[in-house]
Structures are given as C-alpha cells and as structure tokens.
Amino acid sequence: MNMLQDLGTIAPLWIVAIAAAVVLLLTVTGGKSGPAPNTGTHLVMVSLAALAAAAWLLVGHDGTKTAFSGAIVVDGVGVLFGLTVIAGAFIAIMLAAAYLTEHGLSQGEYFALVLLSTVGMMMLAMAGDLLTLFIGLETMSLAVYILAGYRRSNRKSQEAAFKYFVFGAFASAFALFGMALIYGEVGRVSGSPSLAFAAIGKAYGPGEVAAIGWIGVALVFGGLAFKIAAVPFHMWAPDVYEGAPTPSTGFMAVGVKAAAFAGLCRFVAATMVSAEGRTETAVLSIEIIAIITMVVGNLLAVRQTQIKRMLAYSSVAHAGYVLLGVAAFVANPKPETIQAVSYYLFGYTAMTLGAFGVVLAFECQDDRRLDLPISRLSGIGHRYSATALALVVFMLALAGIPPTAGFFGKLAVFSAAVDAGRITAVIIAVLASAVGAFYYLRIIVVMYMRGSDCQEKKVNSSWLAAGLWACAGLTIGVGLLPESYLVFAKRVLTGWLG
C-alpha cells in the first residue's frame, strides 16, 4: 500500500518518464533510422500529452506529500518550479520539432532526452534529501550533454557538448564532495549522519556546525551556481549556447536554470536559513554573486555582435537578478519571496524560449551557420511582420518593460529584496537592468530601422508557429494577470517552512 501511495505522490515523474520510453519505442518501430522527419507528429504528440498530463496533476496537487521516505517532496515549491520545467520543455519540443525537420534530424531521440531530462529537473524540483538532488542533477544533465552535441556532423555542437560535459563533470564533482563533508558534519553534531533537508535544518540550527560544514555548504552552492550560469561559473555558457542546437539552447537556458534554482532555494532552506549566527554573513556572500553575476552579464552582452551569444550573456544576467531574490529570501524567508523568484522564472522561461524560437526560424537547411549575426536581422520587421513583432514582444519583456512578464518579475524580485532590507544590491540591480535595455531594444532598431530589403529565408512550420505565439502569450498575459499566478502561488505555498 505505501509503494502504491508513493507511486502516486510522484506520478508526474513517472508519466513523463514512461513517455520518454514509448516515444523510443515509437522510434524504433519507425525503421532503422526511425520515422522521416515529415512524419514525427505522432512523437510530438505522445510527448506534449505526457507534459501536460504532469502539469495537470500539479496543478491539481495541494498540501504537502512524501514518497519513499522523503527522499520526494511533492509541496509547493516542487509544484511551481516543476510546472515552470514542465512549460519550458512542452515550447521547447515544439520548437524543436520545427528544428528536427527542417535540419533532417532524427525526432525520437531529441524527445526523449528532453523528457528524461525534465524528469531529472524535476526531482530537483522535490528533492528531499542531498540524494535525490544529486540523482535529479545528473539525470538532467546527462540528456543535456547529449542534447547540446545533437549535431552531430558538425564540430561546433560537439565542442560544445564536450565543453559542457567537462565543466559540469567538475561541478558535479564538487557538489557531490560538499554533500558528503555535510554528511559527516551533521552526523558530528546531531550523532545521526543523514542527507535529509530536515536533519540538515536541524543540524545547521543551533549554529554548532564546524567551518568544514561551510565548505561543504559553498561546494554544493558552487555546484548549483555552475547550473544557473553565475559568475565565475559562468564561463562555458556562450560557447555552449553558441554551439548547441537552438532548441538545445533554449531548453538549457530555461530549464536546467529554473530547476537548479528549486534545488538552491531548498538547499539554502535547510542551511543558510537555519542557521544562527551566520545568515548575515550567507546574504552578503549570494549579494556579491548576484551583483557580479548581473554586471558582467550586462557589460559583456553589450559586446556582441552574435544573437545566440548575446541571449547566453542575457541569461547570466538574469541568473543575477534571481539570485538577489534567492539573497532576499535567506534574510527573510518568507514564502512571498519564493512566489516572486518562481513567477519571475516562469516569465523568463516563456520570453528566452520565445527569443531562441526567433533564431531557430531563421536557421534554414542549407545555412551551415550555428549563430545568427544581429546583423541578419536587418529588415525582417518589413518582411516577416509577424515574427519580428514576436521578437518585439521577447525584448522588450527580456528588458523588463511593462505590461510585460519581464517587467513584474523584476518588481516582484526586487520589492522582496527591498522588504529584506537590500537596497544597495537593489539600485545596482535597476541600473544593471538599464544597461540591459540598451542590447535589447538594439535588436528592435536593426529589425525596423536598418534597411527594408530583407533577404533572409525563414522556417516554415505550424509547430514552429504556435511555439512562438505561445510564448508570446505566455509573457503578455502572465505580465497582464501577474495576480493570478501570485494568488496560486499563495495557495500552493501555504505550510511551506512551517
């Protein structure tokens, strides 16, 4: 009966899971090479339905459950986050779907990694224990690897996927070294070594914990930062973001960072939150990374003449801002603070995957090129009205304008950093946002106001369509009604750090 009811608390794992193996299957029955690229829409379909399945259940989740000890903790920061993921990878299968065909890759494969993966980000979503983070880590970034070098025949995307799997094997290294000095140390203190977030509370607590319990804390964080992209972690992100597959890079860029930052905010929960005596000293050390992270993001954005490279910056930057909301929660962890880091990560999925498709539709079978030139996109807005009023609509979100997403993602972010009493990290994090409009609103004057005689070819595709306008539904409507979406976040929430 408890492995029924444990099978239960975690279904939206199991589901998507489960889809990731018939959509193999459906592949292998399609012939040695799998379906052709024109008759993938079954794939497409089993692996939309299986996401929207998950979100279903989540959506319809209330209270806090357990499963398989703890290890699992469906409440509400894993029903957000995880339908934040959730909605990162339905548009991103979308999008590549567009992507696959036109490019005459195989569907089957791509599908499937992306579902394995948001199952591993989605165990990083409920993590109970330092375990279960690991494992939902690794699951996630072993099909990301594969994703980023899913170009085979060109060298751009395996360097990236080599680059990528280097420096995360690293990262990974460190955290996992972290958790096992936090392992002996909360065994020191309590007598009963565990892994568990609640026995790590209560080890961390009473501030009894060694300096080597610390550098187990700043291991695991580092780990984490590696995901998200925060400076100094940050330096395989624009080669990677380059070199990958677009629809690899903006599935990377929305979703491992949404999930890495669920595992974060339980991380810092059970550590940094609980611990007496050094929560000052916590804020001041994630105020300085979100600081860094948001003005190197900013400055060296502004530097680029290439779209993808440019997109991977923006990211490091907006790792920046969320990560000031991470530092406001530790100095007052309210569950008010959480609502406004994941509606803010919610927004940021819809307009960067929105961004990403934008790219994509102009990466034709016959153009060898893996990035787009800012340049390119001169005239576009005269040619492809529709599309280049898409893009609009990202940028300006991206910049943080109303009535956008962007825009009340950063209100939500930085009022909760003002009500615990950052102000300083706040007015460098307006003026950093400042910079940010610069490069982005760039983008807007190519398209319009350098030139009319586009010769640019573009994407054709349904999927690739409604991809884009669901994004671009998403970051209008999520922006118009951030209510909505604030006032489930309270329900969900409710009980959350007691």
Given for the second form:
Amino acid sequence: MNMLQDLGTIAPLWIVAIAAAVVLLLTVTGGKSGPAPNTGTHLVMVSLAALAAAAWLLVGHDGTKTAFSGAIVVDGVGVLFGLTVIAGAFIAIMLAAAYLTEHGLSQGEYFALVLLSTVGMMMLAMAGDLLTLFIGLETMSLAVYILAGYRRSNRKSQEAAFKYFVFGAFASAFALFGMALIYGEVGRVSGSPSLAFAAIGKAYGPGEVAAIGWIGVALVFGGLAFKIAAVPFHMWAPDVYEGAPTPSTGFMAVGVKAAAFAGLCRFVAATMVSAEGRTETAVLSIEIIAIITMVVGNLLAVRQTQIKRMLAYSSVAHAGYVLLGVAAFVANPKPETIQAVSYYLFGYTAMTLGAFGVVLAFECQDDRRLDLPISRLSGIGHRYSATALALVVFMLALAGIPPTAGFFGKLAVFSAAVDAGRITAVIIAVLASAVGAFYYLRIIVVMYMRGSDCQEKKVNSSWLAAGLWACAGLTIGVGLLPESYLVFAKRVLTGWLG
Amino acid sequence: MSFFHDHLLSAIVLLPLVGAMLLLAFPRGQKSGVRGFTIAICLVDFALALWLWGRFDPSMATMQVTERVDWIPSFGITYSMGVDGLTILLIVLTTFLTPIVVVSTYSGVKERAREYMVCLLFLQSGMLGAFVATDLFLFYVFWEVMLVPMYFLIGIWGGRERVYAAIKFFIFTMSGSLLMLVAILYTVWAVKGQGDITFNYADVVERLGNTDLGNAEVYLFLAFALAFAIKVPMFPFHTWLPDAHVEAPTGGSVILAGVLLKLGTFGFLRYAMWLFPETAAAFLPAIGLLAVIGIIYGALVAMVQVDFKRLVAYSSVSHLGFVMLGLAAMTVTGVSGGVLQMVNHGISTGALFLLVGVIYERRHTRLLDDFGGLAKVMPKYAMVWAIMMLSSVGLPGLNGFVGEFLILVGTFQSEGILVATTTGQLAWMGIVAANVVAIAAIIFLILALGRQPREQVGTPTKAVAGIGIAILAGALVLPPMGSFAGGLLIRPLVGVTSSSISGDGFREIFALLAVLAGTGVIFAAVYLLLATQKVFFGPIRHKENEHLNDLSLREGMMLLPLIIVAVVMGVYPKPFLEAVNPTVENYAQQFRSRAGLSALAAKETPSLTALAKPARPDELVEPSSALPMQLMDRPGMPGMLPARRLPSGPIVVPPRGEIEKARTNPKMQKLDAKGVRWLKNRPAVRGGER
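The form predicted on its own done, now the form predicted together with the partner chain:
Okay, now the whole complex, with that chain kicking things off.
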C-alpha cells in the first residue's frame, strides 16, 4: 500500500521512463520491410504525450509529498524545475525530429535518451537526499553524454562527447567525494551519519561543522557548478556545445542547467542557508563565482564567430545571473527568490531552445557541418522573415529587452538580489548584460544589415516550425504576462523552507 | 463608446502597435498599400491625440484621463497611464510628426517599405507609452522597447556606417537604462516597508515622501539622471547622437530629434527630479552648468561641421541644452519654456532634417561645399529652409523664440536674481538679447548677399532675402518703437519682483548661466546662417546643382504643416502655454517645497499668459489687487492670472477689506490649503506700480 502511494507520488518519473522503453521497443519491433523503422511521427507522439502527461501531473500537484522514506520529495522546487526540464525536453524533441530526419539518423534511440535524461533531471530536482541527487545527476549525465556524441560518424561530435564524458566523470567523482565528507561530518556532529537533506540541515545549522564539512560542501558545489557551466568549470562548454548535434546542445543548455540549479537550490538550502555564522562567507563565495561567470561568459562570447560557441558562452553568462539569484537566496532565504530563479530558467529554456532551433534550421544543409558561422546568417532577415523575426525575439530576450521572458526573469532575479542587499553584484550584473547586448545584437546586424544575398537554405519541417512557434510564444507570452506563472509558483512553493 | 472613452490613452498608445501587427500580415511588394495604411493609422492616432487634447483640462494640474489595471500583482506592477501638462503636447507632437515622416519616405525608402513602416509604428507605440506610463515598470518596458525599432531603422535603412551607429546608439542608451533599472528596483524595495510592493508611480512618490533613503538617494538620482542624460543627450554623453543622426535615414532622424530625445528631458522632469527632489535640487546648478556647456559646445562644434546633417545634429545638442537649462532653473517660466522648447525643437529640427533629406535625395551628398547658390534653382526650398532655420535660431515671431526666451528669463529669475535688478532693466535685457540675435542674422544675410555680383542675384534670392530682412527688421524695430508697450509686455512676463527671496547661493550661478546661454543663441545664428549662406547663396559652383528640381507637391505638403505650426506657435503660443502652465506651476511649487528650496517669487507666474497675448494697458492686471477675484474664479490655482477671464472694462481694485471678506466667502473655502497659505503669505501689496 505504502509502495503504491510512493509510486503514485513519483508517477511523473516512471511515466516518462516507461515512455522511453516504449519508444525503444517500437523502434525494434517496427519495421519488417524498409531500412528506417526507427523514424516516424508515432515515436515523437509517444514521447511528447508522456512528457505532457508528466507535466499535467506536476501542474496538478498540491502540497509537499515524499516518497521512499524521503529519498524523493515532490515539493515546490521539484514541481517548478521539473516542469522546466519537461518543457525543455518537449521542445528539444520537436527540434530533434526535424534534425534527425534531415540527417537520416535514428529517432527512437535519441528520443529514448532524451526521455531517460529527463527522468534523471526530474529526480535531481526532486532529490530528498544527496544519494538521490547523485543518482539523478548520473542518470541525466550518462544519457546526455551519448546525445552529445550522437553524430557517431563525425569526429567533432565524438570529441565533444568524449570531452564532456571525461570532464563530467571527473566532476561527478569530486561531488561524490564531497558527499562522503558531508556524510562523515554529519555523523560526527549529530551522532548518526546521513545523506538526507533534513539531517544535513540540522547538523549544519548550529555552526559546529568543522572545515572538512565545508570542504565537502565546496566539492559538491563544484560538481554541480560543472553541470551549469559556471566559471571556472565552464571550459568544456564551448567545445561540447559546438560538437554536439544542435538539438542535443539545446537540450543540454537548458535541461541540464535547470536540473543542476534545482539540485543546487536544495543543496544550499540544506547546508548554507541554515548554517549560523557562515552565511556571509557562503553568499560572498557564490556571488564572486556568479560575477566572474557572467563577466567571463559575456566577454568571451563577444569574440566568437560560430553561433553555437557564442551561445555556449552566453549560456555561461546566464548561469552567472541565475547564480546571483542563488546567492540572494542564501543571503535572504525566501520562497520568492526560488520563484524568481525558476522563472528565469523557464524563460531561458524557451529562448535558448528557440535560438538553437533557428541555428538548426540553417545549419543542416551541409551534412559535415556542426556549427554555423555567424556570417552565414547574412541576409536571412530579408529572405526568411518569419524565422529571422523569431531569432530576433530570442536574441532580444537573451539580451534582456522587454517585454520578453528574458527581461522579466532578469528583473525578478535582480529584484531578489536587491532585496537581499547585494547591490554591487546587481550593478555588475547589469553592466555585464550591457556587454551581452552587444553580441546578441550582432546576430541581428548580420541577419538584417549586412547585404541581402542569402545563400542559406532553410530546413522545412512542421516539427521545427511548431517548436519555434512554441518558443517564441512562450518567450513573449510568459514575459508579457508572468502573473499566472508567479501565482502558480507561489502556490506550490507555499510552505517550502518551513 | 464609453469603454473607448475610458481607455483613450491605451487606444492612442496601442493603435500603432496593432497597425504594425496588421502590416506584418500584408503581402510583400504592396508598397503603396502599405504606405496608405500606415498614414491612415498615423492620422487616426493624431486625431485621437487631438481629441485627447480637447478633453484635457489644463487647469487640473494632476494626472488625468487615467487608467489603472493590475498587471503583475505579485510584483505590484500596474498597467497605469495618465496625461498631464508635461506630456499632452509631447503626445500631440509625436502623433503629428509620424504621418509627416511616412510621407517623407515616399522617395527615401525604396526597399523594404513594409518593414520600415512596422518599425516606425512600433517606435511610435513605444514613445507614446513611455510618455503616458505612470508605473515605473511600464515606463521602463516602453523605454526599452523603443530602442529596438530605432536600432533597426538606423541599422537597415541608414548610411554607410549605419551598423556602427546603430550599435553605439543601442549600447549607450541601454547601459544607462540598465543602471536606471537597478535604481528603480532599489527604490521600489526601499519603500516596500510601507505595505505591499508597488511599482505604481503615484504610490512610489507618495511613499518616498515619508521614507528617508539616506545616502542612497544620491546614487539613485545619479542612476536615473545618467539614463536620461544619455538620452537627452547632455554633454558629455552626447557622442552617440551625431553618429546616430548622420547614419539614420531621414525619417529616423526626424523621430530621433523630434521625439526620442524629448524622452530624456521628460524623464528628468517626471522621474529623476520628482522622485528625488532634495538631491535633484542640490544637483540643479550642476545640471544647469552641463546644459550651458552643451549649448555652447554644441554650437561651436556645429559651426565647423562640413556635413549638413551633422551640423543639424550638433545643433540638437545645443538646443536640448536650452531645455535642460530651463528645467534646471526650476522656475515656472523656465520649466514652461523648457517644455515648450521640447515641442519647438521637435518642429524646427524635425523640419531641418526633412529638408536636409530633400536635397540628399537629389544629390546624394550632404557636404556643405557641394552646394551653393541653391536659392536660384530651388527658390521654394530655400524659402522653407529660411523659415525653419530662423525658427531654430529663435527668431521672434517663430516658435523657437518663445521657448528660448522663456528659458532664459526663467533661468535669470532663478533664485531671485531679480533682487539685484529692476523690472525695467530686465525688460531691456530681454529686448537687447532678442535684438542681438536679429542683428547678427541681418549681418550674415547681408554678407551672404553682398558676396555675389548684383546681376546674378535672381528674383528668388531677393525674395528670400527680403522676407528674412523684413522679419528681422520687424523684430529689431518693434520693441524699441513701442518701448512703453514693450515694457508692459515684458514686465508681467518676468514678473514683478519680490524682495524676500532668500539666497541659496544659486543666484549668481544661474545669472551667469543665463548670460552664457544667451551667447549660445548668437552662436546658433552664426552656424545656421553660415550654412545657409554656403548652401543657398553665392554662385552655383557645381554643375550638378544647376538643374535640381524644386520642392515637389508631396514635399511641400509634408513641410507645410510644420511651417504652419512653427508660425502659429511663434505668434500665438497661448493655447500651448495654457496646456502646460498649470501643471508646471504646480510642479515647480511642489518641487521647491519638497526640496526645501525657497518658494517661488509669487508673482512670477502671470507672465506666461501675458506673453501669449500681448496685453493692452486696460487689460493688464495689477496682480496683487486682482488676486482674490482670480482665486474665486479658479479655486486652487493661486498665481494663475489669465487675463481673458477678467471682466472687460476697468478693473475695480478692491480695498483691503475685500480681501479679508473674500477669505470668508464660501467659494473661498474650497481653496486648497496651499492657496490659502499663499494668500496669507503673499508679499505686501504694492500699489502704484503703473
């Protein structure tokens, strides 16, 4: 009976996992004749339907529920970030449907991997202890490693997957080591070693934790910072973003980041927020990382000539803005801050995937190509006005121009930081985003203002069109009318943090 | 209809946006359809704006035609709009200029007309929204949204260095406004302690009144001021402007100079100064100084330009310096002049950019040296240029004079400079200043004509010169001729002095600033007349110029409204001043009381209406004696003395007792506290002044 209840609580997880299995089975059993049984609308439909069902369950969620003796916690953070990663996976699958068809790659395996990775992400967002967090992290990562190398025949894709895997394994090992240290320290302080966030919070609260315990915290933080590509753990991002197939890159940029941030929020809430006397140091450390991340990300993005590399650095910069929100949360632990952070990532998901979608639309014509030189966008503004207009919307949103989700997200996160009294950091952040505006605008410049001869051909796919429309609609819709999201977030976050 | 009536502002703001959306759905290549549709939208919007002006009650010094709907309640963000005397004219100006710009694109924009119109309409929505928004968030949204279409206008349809100019424009303005965003957030969170969070302008102002921000106020003010100073642009933040202007297409330049820059000056009034009056007051002399530096610097740089458009662009820096100076003076006269000058500059400089565009389309060059003797081949063009150029110089009888004169007088008055001078001296100063301009203008015109052999002076040249000389001579001769009448005109204009103004240390500064700014007027005459001479007079040095077509009917139709408005505003500025004045009066009074500055000279204010309507001796109101009647006539409006409201015929000056009686009059009870206070503290009645 208890088991059934637990299963009911984690229904979003297993629905998606089963869908992954179904998609794989359909791939295997599908074709008697013909070489491409692993492609088809039905595969996309099954995947999307499972994601939609999971999302529906999460939206209807009420109150905090735990499963498997607290290993999984479906609460505000779990619901909000879970919905964000589902949205990311949903759009990424639509984009992938176009991409894979164009390159003649197998769809079934790809969708299954996306779905499995989504399960890992949700698990990460709903982790009740460090062990679940780690399992989620690895489930997510392993699938994404493969997605990064999905263009098996392409050396750059291989390189990307390999690089990501080696660095990622390294980061996971450090995180695991940190968890061990925390485990031991919790045991020393409270008498019974534990990995549960509740127990960690109790142990770290009174300020009796020794330095070794904080080293553990730093290591886990580093492991998660690797996933969100915060400086100095960002080195892999440009190469992997460039080498991975574009839908994978998009999925990686939004899903992995959102899930890792969910884990990070839970982790800092357990360790730093409740710790007496250490909070200011913790806030300052996160803030410094955040500032370095946004400054470095923005400055390096300016110099890029390949659009995916540019978006990679841009995603680094955005990790910095969100980290500022995390710092604000540690300084002034309020559900509103989590609300702001999750809103930011939700909007970021829509606009980033949209941007990658447009890249995908023009990149596919050359089969050997994995990235798109920015100069190749020249003139598409006049040739493909709707697609170009969509890219304008995404670029303006990334730059933080109203009335897009990018603007309101920045406003919400910066508000939280101002509320927490981190004015200096906010000023640096806005100046960094002024730098950011420069390279986003350059894309628009190239599309509209440099010559009008356009040799690029666009991928024609209704999935791609639907994906881009969805992204543009979300970017503007959520930006213009954020109230319903905020109300929903407020409702599910009620009672979070006690 | 009632719904429409209640949401008139929304309709005005959103109509262009809806139009832009519909245009996106237009098929390609429908150039004339696209233009016709855009003009229709713009004209409807203009009509709505005129309707708004009709509905606008100037005597209400507060926000009116307001709308307020909750937008993002979680953040206390409201969709609220309102219009007052500061904005009403700017709204009309904005909607007035856009149809003209659309007409100007018939020859200038050959490619991608549809996209151009979409940008233009988007831009119009953004500008109008920024003017009427009464919510900090909403304002910021419109403020930023505006950047995007302007960026496209410069970047796609601009000149050779358009991309550089577009990006510079965008990044400059955005960096400033991002800091303003931080300041907005800080302010909102600082006043959050008094209830729920709110971005609503009125609520924030109210709460700021009883919040002590401490040292932060200085930084907050500076953050707002920086954003607006970049937009104005004030020296030394002006470097983006010449680039943007020169590279922008004609229509973009017109909108940029005509409206966009006004958002900076408007922002100072509405936000930077009004939210943080105490700090703002401390910075007023500094702003005034920067403004004057801008006036002189802009003029001097304009003088040495070889590019026609760049010259006009630098003249904008100079002219907006005047506006800022008027605001910095923070006298009713100065601020009114500033607001009026915003409109004037929109008309004159907008027209100048259009005119530069006209010859650029014919010759594809803007270098002054490539022209010469144009008055012979393009007499109509030369005439229009002469009129608008003189309006920009500030020639009496045209619109520019009114604003600049009020600004100079207002600045001069600031902080009681009047203590040191008598009314008569001031009047003469004003006359002298006006005449110096006129003399300079005449000298240059004569120089220009004198350089060419007599037989080459064609009839058109003579006509242009004749008109110019006639206007100038009128300006020169009239005031001294009726020195008595002139004195009467000027005396109420600058107000009768009060001897009780306490010195704030500002007085010498502002007197000096006014004098320096006065030289800016002369410089303006110099550079514009020099350019006129180079382009229009002398021999035709280039063969290409011998067969240029004169203004076409379309171009004439496009320029005619601007000329009419320039003349009307110069000759009969009363309706414009009346719309602005009560709000400004209220603004300046309240600003001073909130900032702890000395109160305004009580009788300074009658001036404006007097300027609007040259007073005949029998109409001239002796301010002190007529006051009680005025107050009864218009409760809550002390100091507002519209001569037309008085009964005709000789005015019966009530004896002192009457004033006391008037105070107990039931009508008088309605007076707001301020009015009564004013009445009590009013300076001693000074009789026998006439």
